[in-house]
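This document opens with one chain alone, in structure tokens, the form predicted alone.
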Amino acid sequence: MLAVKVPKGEAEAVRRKLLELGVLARGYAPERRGDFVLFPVTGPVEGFELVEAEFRKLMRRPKSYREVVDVPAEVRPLLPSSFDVIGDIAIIELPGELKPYGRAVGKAILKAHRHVRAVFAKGGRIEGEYRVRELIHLAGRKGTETIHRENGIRLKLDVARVYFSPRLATERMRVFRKARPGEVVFDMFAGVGPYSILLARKARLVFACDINPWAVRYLEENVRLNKVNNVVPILGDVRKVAGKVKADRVVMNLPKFADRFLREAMLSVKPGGVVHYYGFSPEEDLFSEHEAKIKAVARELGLAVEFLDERKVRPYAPRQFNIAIDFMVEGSPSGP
């Protein structure tokens, strides 16, 4: 193969240069030979030293797992398009006719993502008290715990022990981004704390509660791994909890039960402040149930609500989505 023979010294130059005049032959590594670099050409290039030599070509990384995968033709059209990636972790939901192919399937996202170290699928819903679901090792390393970053703070978790959505940074930056220096911030179901650790950034002080015991052990860890001394992780029941914090902002991440919690959201947040409260709803109608628990609720309790914003966060299931509903509360409780 024909090649250009450069002094090592010069090398970069030369690489740029040939890029610039597209004569670099793609998909190969340069050579060295002693103190110069062969660098493989498409053609004759003026003004530089050529000579033959042989390459190694360069194995190109997929830019799918589904480009690699072994499994057979029928079943091909159902191989996911996405997955989720918590840290160095994969995880990903085949359906039945795929689940003997599961192992193919993790080698493949295994060769596909050079950061994936682990691919699980998941084994049921999330269910429980933990929100927790059951994950089935299909390839790579068998440990569960992992290290994820996201928005500029780093989040040590067992994803087997813990509940976490990667899918909800973008939900946490909004959220970020409203909150005001100085805040108290009440994240009733913290986890181990997507929410509260980055909030710490502009609160004064974040009280963070979950009822998971491992959730909480992995969030205290997480206020030392990011450096911040404005956290105050609580286990326990958050109705327990309720109205003992004064907040001027609650996060309510719990979207399959938090409508069973805005007593103690409004209980516990300050006359002006507000709260960031998520559910699930039908595409048909997004919002009108929520608004209607919302302001039910409030009127139980002698308070005004006025509703901020109401958006899309993303889709849950076909014709599902979960929501997001900011609202402000005016007064103070009333009754006991």
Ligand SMILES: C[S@@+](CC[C@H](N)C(=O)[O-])C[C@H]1O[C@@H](n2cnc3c(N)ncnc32)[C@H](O)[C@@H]1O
Second form
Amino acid sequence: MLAVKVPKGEAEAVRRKLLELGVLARGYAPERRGDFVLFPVTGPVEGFELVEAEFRKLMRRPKSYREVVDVPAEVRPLLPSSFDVIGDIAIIELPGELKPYGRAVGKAILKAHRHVRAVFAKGGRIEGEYRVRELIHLAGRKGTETIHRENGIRLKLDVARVYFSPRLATERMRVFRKARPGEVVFDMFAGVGPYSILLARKARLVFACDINPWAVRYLEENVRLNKVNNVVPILGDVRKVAGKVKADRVVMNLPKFADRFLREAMLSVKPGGVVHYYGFSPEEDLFSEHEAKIKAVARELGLAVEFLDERKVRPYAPRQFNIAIDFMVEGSPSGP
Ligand SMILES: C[S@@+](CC[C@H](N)C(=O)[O-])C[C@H]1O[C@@H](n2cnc3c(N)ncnc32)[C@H](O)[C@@H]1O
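Starting from the form predicted alone, produce the coordinates for the form predicted together with this ligand.
Complete assembly follows, chain above in first position.
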């Protein structure tokens, strides 16, 4: 094949020039010959030394694992178009018909995604107090510990032992943008610290509570990893901590049960402070039921609430959404 031969020192500039001229042959790796580099070209180019040479074909990475997966044609339409990636671990939800082909799916994901080193399938629903789910190994490394990067922080975690969703990164950044420098923050359900560590970059102090010992172990490690010195990890039931902390901002990221902890949240927020409440809702009534619960607890405590913002965070199940409500609490709690 025809090639342009250039001294090594000029290679990068010439490569750009050939690209600009539209004559660089795509899909081949340039060849080194002593102090020269050879670039494959689609035709003669004036002003350069031309030679004949053989080139290695570059392997194109598939755009999707679905291009390379080896499964029968009848189940192909069921292949999920996306999956979560936490650090270097991919977690995919496979419909029942695809379960016998889990290994093939796992191998295809490894082939298509250079940064993925392990693939697991969701083995069930997120369950229990710790909000974790069973995982089934499909391909690659078997270990479940990884380091995930989001919003400029690093989070070490074990995907089999703690809750973590990469789909909340934008929501966490939204809360970070609302926070004001110097605040005291109370992250009631902190997990491995994705809110706490991010907010620690603005806040004076962050109290980060979780009942799962594995989550708190990773939270402590993440505090060190990210060199923040204003996070106070607390292992235990948030019911024992609430009221002892007085915060400008409270984060309640436990959408399944957050309504059961509204009293604790309101006892822990300063007058004029803000609560970030999360819940699950059906499409036809996203906010009013949650609002009613918030108002009822405020009334019991002799407090007033002002709703500041309400949003869908992400779809959660068919016709179900993870929602967020930000509200401000006025007054001081009364009664027992
Ligand atoms: C949905 S996860 C959220 C974790 C973290 N905020 C995140 O964004 O990744 C909820 C967390 O609340 C913790 N949790 C559940 N009940 C709790 C309680 N009563 N007190 C403290 N933490 C609790 C679970 O262990 C879990 O880590």
